[in-house]
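The chain below stands alone and is given in structure tokens; this is the form predicted alone.
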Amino acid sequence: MLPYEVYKVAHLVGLAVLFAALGGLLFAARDVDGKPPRALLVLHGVGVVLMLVGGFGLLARNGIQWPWPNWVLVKAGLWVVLAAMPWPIRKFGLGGAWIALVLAASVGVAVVMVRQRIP
């Protein structure tokens, strides 16, 4: 097992590197068929990797197990929603604005969520 600040570290980077691919994915400029880049849902997909195994990295080094507590399974929840934001930007092109509104709520949310465990 790592040590918790590399699960930490691994963790945030993750998070800095989805929000940055979906900041690009936002303002991104189409190819012909309406597509955006294609490096910028990869490094989506790597920014998607990095919190999900930083995330269950810093729940097995605090020792939360199964059943897991509320907060953790809204940030899951959240996860989800970060996982799949792609999906609306490419298939109905929704404005950046909304989606941005949408990133913003779900940072708040998820620092609110871990606040409840941190003492």
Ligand code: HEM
Second form
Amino acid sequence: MLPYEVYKVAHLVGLAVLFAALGGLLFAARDVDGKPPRALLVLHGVGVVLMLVGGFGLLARNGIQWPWPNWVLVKAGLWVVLAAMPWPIRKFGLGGAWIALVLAASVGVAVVMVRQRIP
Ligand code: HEM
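Same protein, different condition: the form predicted alone was shown, now please give the form predicted in complex with this ligand.
Full complex below, order starting with the chain above.
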């Protein structure tokens, strides 16, 4: 198992990469087939995986096992939504500042979950 700090850095760098990609996906020009630049989808994937590996490492380092407390379940739910976001963005042409703000608010929810540790 890697040190706690390594997992935390991976988790938070993953978060930054994921949001950089989502920002790009929400505002990027689409090609003739309505597809966003492939690099943004790859970047999103890298962010999603880094967050997951870091998050599970942090769970292990904190000795948190299944069944997870509610604060982890809420965060896992947020992760699924953020991981799936490229689909509705492409399918429904979602974009713009409002969606970006709502997604950014999820980080606030995640921090409150971590700090409050709701059982
Ligand atoms: C499968 C999903 C996830 C798991 C298993 C997970 C797990 C964790 C754990 C165990 C911690 C460390 C708590 C500690 O310091 O001891 C943590 C911290 C953190 N997580 Fe997650 N997380 C997940 C998803 C997310 C998501 C979706 C976000 C943001 C939208 C997020 C944002 C954060 C932040 C900002 C911290 C640092 C909070 C602080 O130190 O105050 N995480 N996560």
